[in-house]
Structures are given as structure tokens and as C-alpha cells.
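Okay, so here's just one chain, in C-alpha cells, the form predicted alone.
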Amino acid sequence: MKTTIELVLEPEQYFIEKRLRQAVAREIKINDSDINHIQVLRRSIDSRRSKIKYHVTAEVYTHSDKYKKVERCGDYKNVEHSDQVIIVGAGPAGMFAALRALELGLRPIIVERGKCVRDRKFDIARLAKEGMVNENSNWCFGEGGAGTFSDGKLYTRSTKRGNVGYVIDRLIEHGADENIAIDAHAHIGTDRLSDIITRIRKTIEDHGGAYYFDNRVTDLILDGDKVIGVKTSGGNTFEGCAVILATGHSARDIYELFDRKGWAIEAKPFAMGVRVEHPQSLINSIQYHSEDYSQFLPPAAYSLVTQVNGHGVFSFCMCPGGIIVPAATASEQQVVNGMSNSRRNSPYANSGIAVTVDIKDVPQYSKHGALALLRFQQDVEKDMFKAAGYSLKAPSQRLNDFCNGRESKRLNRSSYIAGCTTAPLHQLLPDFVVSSLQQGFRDFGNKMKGFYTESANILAVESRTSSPVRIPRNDDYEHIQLHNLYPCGEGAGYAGGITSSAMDGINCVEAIARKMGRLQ
């Protein structure tokens, strides 16, 4: 018999399995010897008061019932002599797009700015060795997007864009691990990503779709009203029955394209503020109420958000155990982000903390129009380029200091890998942008006791939360415009994150799909 249950168990109740079987075995009043197999559905940490618990659901086989394990294996066709869409981009919008791409009969072309994840790490190891940034190859750049050396995180449970469990079975399927799938706040890890995402360009070239690295898009190809291919830096073309751009939140030169054409694009709010970093032993503490917590616990992670004067502050990316990144995608930018590995055994505990910006906060930019907000953008990045001496050093303070409004005299030691010199950045960045933080980081210190402290640096500037462009689309993916071409993901201003990017690639490739005839 297969019965399904909720518990509330203590950490070392659920990772003991002997503990676990004797619990459920309470729970359901059998003996733990008829339990054949105990499947966790879900699990998620309670840390809300100073007895930490796991919440969890799971389906419970005893006697002659047996579990048969989930196969996750996508059904993928031979398109090699099918009908080609071009796909702009091969992070999760792009690669996601390609896998449906094959189930549903449609050869997947992947055009991508940057290299395959193998050589991209070696760019991205001179970046933060010397300081030279490629500018297709970084951190947001090449195969896998910017998800790929950020986390992994897959936060969004969401159904509401689209079958999420498809994206976490495809994952598995190329190699993540299983507890992907139950975890409330799955993480896969930075170092794992990279094998995985080779998988899935295995997968994708082995059933006949292709890659073509190296290739930055230039231009689009119209017949008329409709776009049928690309152009590329490099002289060459790829056509297809329809274009998807899945370009990622920093493809800058896509936004100056389509705005020197006249091709439709707006202004969109997003966020901009610091990466704050405390260690990790002190998070730990705050949220597990102690310092002698459980060894079964995982580096406490948080979630924070308040509002100041209408605007917006919340935590962003938080990576528990993680490193603070240079992720700057050309010269004369200073841009900083956070990862962690899987273990997530750094030191230190990193997350973005950002204010929301709306073109009503910068009315100085609205010459630009839909570039109002990117323009604003691009330069606070060069102050804080300035600001560090022309170096990919980050601009950093205290976290007192800076509410305080007074320089730092030394900073506290960082996982930063380029390195931090100390700047007033209470003076350096936008005012509007400065108080938020500062009430902000006060709010949360009341939230969090201990969170508000001398101990904290935080390092500027957090910048590329989301894209400051949207290309509009209507209720079929489509551009409002240009026929045949579907924006996609957070480069087009519809996702935000690996989860809800891919997501939107799996929907616009159906969409074309539909429009082919080849799904209802």
C-alpha cells in the first residue's frame, strides 16, 4: 500500500535514515520493518523559531507495494532533415527552447556571441587574474548564459509560466542531482552546471540540432515584415522558419541594434544596488538561532525585502557559502556578482542587495527613450570603474560605514576575486539609490538581529539584476513588429532566472510550434 503523509522533523530525524523510518513508521502506526520505501516528495527548512525543523511530504510503500522509480527522459526526435528555427543565445532560454525544440520535430540552430563552457572558463579565468574582459566570453557570455558561473539557482515553483517540472526532469535527466526536485530552494552549483549543460549540446547535436560558438549576431534578415535568419559578426547567416532571441539581460549591442532600426523596443524598470557580504558562521547563527547548530543543517541562506519612500529593497541571488565574481561583459565597467559551488563551503555569505529603479527616478535619461534606462546603467558602471582606479577591483565599504555616511578606514576580508579597495560609496552612487539602501539595511537589520553590523562589506555595483529593455511581444511570443521573431527570456525583459528563462524558451518554441501546425 502507498500512502502519502506530511511530517515536521528534526534535522537529524530526516538525514538519519534509521531516525526517518521510525518516524513515519510512528506516523502511519506500523512497524518500520513493513516499510519497503520512503519517497520524499518535498522538504523544505523551518528555521522561524529556535527548534529548527524540516517540513516534508512524502509517499510511503510498505508491504508488497513496490516503488518503481521515475524515468525522466525527454522524447527527442531525429530533426537532422527538419524544418530549422534559429535560436540567439545558448543559455537556459536558448538550450531549453533547443530540447523542445526536438521533441516537437524542430531542428534547433544555436547561434551563440561567446564559446563553448570548456573555453569559456578559461576567459573568465584571465578576467579575474588580469583584468581583461572579452567581451563575448565572461561571466554573462557563451554557453550556458550567466546562469552557468551563478549558482544554479532554481527558485521558481511557479506553474503559472509554464510546466517547471519539465525544466528540473531535463536537468536530472543530464545529470543534476535527484533532491532537485524536492527541495523549495534547489540549488545545483556552479561546479556542476558546466558538465551538465555539455550533456544537454550532446543531446541536442547527437538528435540533429548544432552550435555555432563564436557567432555574435549583427543584424536580422527580413523578407519584408518577416524575419526568416541572422547575420553575424564573423560574415555569416543562418535562416529557419522562425528566429528565437534568447540574447541574456547584457546584450547591450541587440538593444542598439534594434533601436537604430526603429524596431519596437521600451524602457523597463529594474533594480541596481551592492553585493553585501557577512560570514557565513553569522548567518548561520542568526537564522539557526545559535552557533552550535545542527551539522546536518545546510549554510543558512536568507530572504529580505522592505520598501523605502516607494521604492523597493529586497535581497537578490543570495548564495550561502558563496564568492563575490567580476561580471562585467565589456571595458570600463565594474560590475559585481555572486556563485557558489555545491558544497557551498566558502566562508562567506554573499547576496545582492537592490533598489527598484523606474524611469521616474532618472528623469535626466528619458531623452534616450527606450534606452533611458540602459544609459543610466552603463553609467553608473563607469563611476564605479572610476571609483576603483580603472581596475575590476570593486568599490567597497563598510556596512556601517555606509549607512553611516562616512568612509571606510579598512574593510573586512572578501571572497571577492579581484580583489576590493575601500570608497565612499555613499557619495559615489545615485542618491536615490543610497537612501533605500541605507534605511533598507536598517530594516533588515530589525528583521534580522546581528544582520546590520561592522562585520559586513558591501561592494558595488550590483547592476545587472534584470534587463532596463523589454521587447515586446504579443499573447503568441511573437514581436509586435517583426513576424517570425520570438523575444525570449531575460534579455527580452520575460523571465528572470535560469527556472522562469527556460521556461519561456519551452513556451515560444510551442508557440511556433502551434503556428506550424505541428501542436494543438
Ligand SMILES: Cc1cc2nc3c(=O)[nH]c(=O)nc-3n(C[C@H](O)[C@H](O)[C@H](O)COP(=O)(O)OP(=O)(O)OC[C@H]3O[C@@H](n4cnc5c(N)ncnc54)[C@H](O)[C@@H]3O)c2cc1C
Second form
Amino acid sequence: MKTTIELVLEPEQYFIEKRLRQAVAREIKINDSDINHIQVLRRSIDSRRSKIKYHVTAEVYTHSDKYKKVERCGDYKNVEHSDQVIIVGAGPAGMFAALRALELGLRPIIVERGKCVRDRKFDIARLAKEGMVNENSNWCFGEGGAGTFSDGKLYTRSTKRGNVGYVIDRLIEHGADENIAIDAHAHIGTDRLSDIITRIRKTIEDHGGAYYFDNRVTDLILDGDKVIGVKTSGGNTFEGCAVILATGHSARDIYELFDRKGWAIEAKPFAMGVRVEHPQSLINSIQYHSEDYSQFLPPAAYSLVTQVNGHGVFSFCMCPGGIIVPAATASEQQVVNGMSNSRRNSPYANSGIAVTVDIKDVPQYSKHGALALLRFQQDVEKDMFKAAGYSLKAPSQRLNDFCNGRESKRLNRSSYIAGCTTAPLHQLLPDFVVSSLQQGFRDFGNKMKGFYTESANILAVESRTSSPVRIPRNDDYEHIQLHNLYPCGEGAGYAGGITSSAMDGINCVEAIARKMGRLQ
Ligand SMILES: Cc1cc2nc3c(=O)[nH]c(=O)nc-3n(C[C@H](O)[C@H](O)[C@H](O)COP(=O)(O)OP(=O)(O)OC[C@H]3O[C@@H](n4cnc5c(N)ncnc54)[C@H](O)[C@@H]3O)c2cc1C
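Pass me the form predicted in complex with this ligand as well; I've looked at the form predicted alone already.
So here's everything in the complex, that chain up top.
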């Protein structure tokens, strides 16, 4: 017999197999020797009360009923001689568009400005050590896009925009831990992601798709108002029946190209702020209500949101046991972001704390039209670079000093790999960002006692939260003006995060297949 049950368990009860079997047997009133297999479908941690619990949904196979392992393999065709789809950008949106293209019988040609993961690692190492940003190979650009050296959190709120399960299955197929299918807040970690991304490339190439690294797209090839291909900085051209433009939120040259050519783009609200860093032990003790929490619990996370004078202030990309990284994509920019490895074992907890930014907040930039918020973002990043003495060091302040408007004489230790330098961020960041953050941090301190503390640093600037520009498309995912062009993923302004960008890639290639009559 197969029975689906829901249980609320102590962490030890969940992780010690004997105790789990006993709890399940008690719940369905059988002997634990009658249980063949317990298949957990979903698990989440409930830390609202003093005793932390796991909420678990599971299928229990008893007596003669046997569990059959779910196969998670894509149905890929050999597409070597099929119609070509040009995919610009090898981030989550581009990679998942390519994988789905194989299933739909279309040949994905991926054109990527950066390098393959293995070579990209050298540029990332150099970036931290020498403070030099390679404009085509950095924390955001290169194989896997901004998702490669990320935290690899897979949680998304955009569940209605596509098939999350498909993305999870493809990641497991290429080497991710099966637990990502059951965790409410699934996480992969940067150490695992690079191998997964390399395996996805192998699947694509083995089935007749192709990657072209070191090829920065600089223009579209048009036939009237139809896009038939792309040109790259090295003089290469790639043509196909459609172009998916999945260049991410940091491909500023693409926005500039559209602006110069008069192709439709729009300013899009985004968010800006700082990255706050606490000792992980402090966040654990706040969230788990005791310093003596169970060894079975992962490093604690948090998610915070408040409203200050019409601005949303919220935590963003929280990385328990993570580190802070320099995410600039060109020289003279200062940008921070966070990541972690699969074990989340650094002694720090960091999170972006961002304030929503709309064009009405920066009317002095409206003269830049669709690029207004991009120009604002660029100016703040440049100011922060100056504040750090023209280096990749992060201008930083203690959290309570920032909120009380005083300079920090000393900073706490930080994970930030390019180093911190003390700076009066309360004077240097835009006024509305400062006042919203100051009140926001106080509100968060009321919600999470101990969060507002001198033991935390803030580092500037968390500016690449989402795209400040949208490349508008119609209901069939095509650009509103240029036919056969599919603006896709975070850079087009239609997704945010790994999973939603991957789903958007799938949606775009399915729209192409529908237009070609290959899909209903
Ligand atoms: C440090 C860090 C940590 C993060 N952690 C998480 C996380 O834990 N969970 C999560 O959901 N999200 C996380 N994110 C965000 C996530 O990575 C992005 O939302 C996601 O990668 C967006 O996918 P995308 O494919 O739309 O764009 P991108 O990943 O940005 O990929 C765009 C690709 O296009 C290429 N490209 C750009 N311009 C050109 C051009 N002109 N020609 C050719 N190629 C070009 C780039 O090199 C890049 O490879 C993190 C981001 C960073 C930087």
C-alpha cells in the first residue's frame, strides 16, 4: 500500500532513520517492519516556536508495495541538422532554453561573451587578487552566467510562470543533489554548480548543439523588421530562425545598442542598497532561539521586509554560511553580491538589504529616457568605487554607526574577498536609500531581536538586484517591434533569479517552437 502523510518532527526524528521509521509507523498505525520505503516529497523548517520542527510530506510504501525511483532524464533529440535558434548568453535562461530546444528538435547555437567555467575561474581568482575586472569574464559573465558562482538558491515565487519541476529535474539529471526536489528552500552551492553547468554543456554538444565562447554580440542582423542573426565583436556572424536574447542584467552594452538604434526598451524599477554581514552564530541563535541548537539544523536564514515612506525595504539573496564577492562587470564600478558553497560553512551570514527605486525617486535622471535608472545605477557604483580609493575594496560601515549617522572607526571582520575600507555610507549613498535603509534596519531589529547590532557590517553597493531596463515583448514572447527576437531572462526584465530565468528560457524556446508549428 502507498500512503501519503504529513508529519511534524523534531530534527533528530527526521534525520535518524530509525526514529523516522518509528514516527511514520506510529502515524499510520502499523509496525515499522512493514515499511518498505519512505519517500519524502517535501520538507521545510518551522522555526516560529522555541522548539524547531521539520514539516514533512512523505509517501510511505508498505507491505507488498515497492517504490520505483523517478527517472529524471530529458528526451533529447539529435539536432545536428535541425533549424537553428541563436541563443545569446549562457546563463540559466540561455542554458535551459538550449536544453529544451533539444527536446523540441531545434538546434541551439549559444553565443557567449565569456569563457567556459574552467577558464572563467582563473579570471575570478585574478579579480579578487589583483582587483582587475575582465569585462567579458567575471562574477556575472561567462558560462553559467551570474548563476555559476552564486549561492545556487533555487527558491522562486514565480511558480505560475513556468514549470519549476522541469528545472529541478534537469539540474538533478546533471548532478545536483536529489534533495533539491524536496527542500522548500533548495540550495546547490557554487562548488557543485560549476560541474553541473559543464555537464549541461556536454548534453547540449553531444546532441548537436554548439557553444561559441569569447563571442560578444554587438549587433543584430535584420531583414526588414525581422531579426535573422547576430554579429559579434570579433566579426563573426550567427544566423538562425530566431534569436533568444538572454544577456542578463549587467549587459549594459546591449541596452546601449537598443537605445542607439531606437529599438524599444523601457526604464524598469529595480532596487539598491547594501550587503549586511553578521556572524552566522548570531543569526543561528536568533532564528533557532538558542545557541544550543541541534546539529541537524542547517545554518539559519532569514527573510525580512518592511515599508518606509513608500519604499519597500527587503532582504535579498540571503546567504547563510556564505561570503561576499565583488560583482562588478567593468572597471571603475563597485558592486557586491553574496554566494556560498554547498556546505554553507563560512562563519558569516550575509544578505542584500535593498530599497525599491523608481524613476520618481531620481527625477534628475529622467532626461536619459529608458536608460534613466541604468545611469543612476552606474553613477552610484562609480561613487562607491571612488569611496573605496579607486579599488575593489568595499566601502563599509558598522550597521549601528550607519543607522546613527556616524563614521566607523573600526570594522568587524568580514568575508569580503577583496577587503573592506571604512567609509561614511550614510553620507555617500543617495539620501532616500540611506533614510529607507536606516529605518528598515531598525524595523528588522524589532522583528529579529539581535539583528540590529554593532557586530554587523554593511558593505556597498548592492546595485545589481534586477535589471533597471526592460526589453518589452508581446504575449508570444517576441520583442514588440523586432520579429523573431525573444528578449529573455533577467536582462529582459522578465525574471529574477536562477529558477525563474531558467523557466523564462524554456518559455521563449517553446514560443519559437509553437510559432514554427512544432508544439501545440
Ligand atoms: C554572486 C551572485 C549570487 C547569486 N545568487 C543567486 C541565488 O542564490 N539564487 C538565485 O536564484 N539567483 C542568484 N543570483 C542571481 C542569478 O544568478 C541571476 O538571476 C540569473 O543568473 C539570471 O539568469 P540569466 O540567464 O537571465 O542572466 P545571466 O545569468 O546574467 O547570464 C547572462 C549571460 O549572457 C552573457 N552575455 C552578456 N552580454 C553578452 C553579449 N553582448 N554577447 C554574448 N553574451 C553576453 C553573459 O556573459 C552571461 O553569461 C546571484 C547572482 C550573483 C552575481
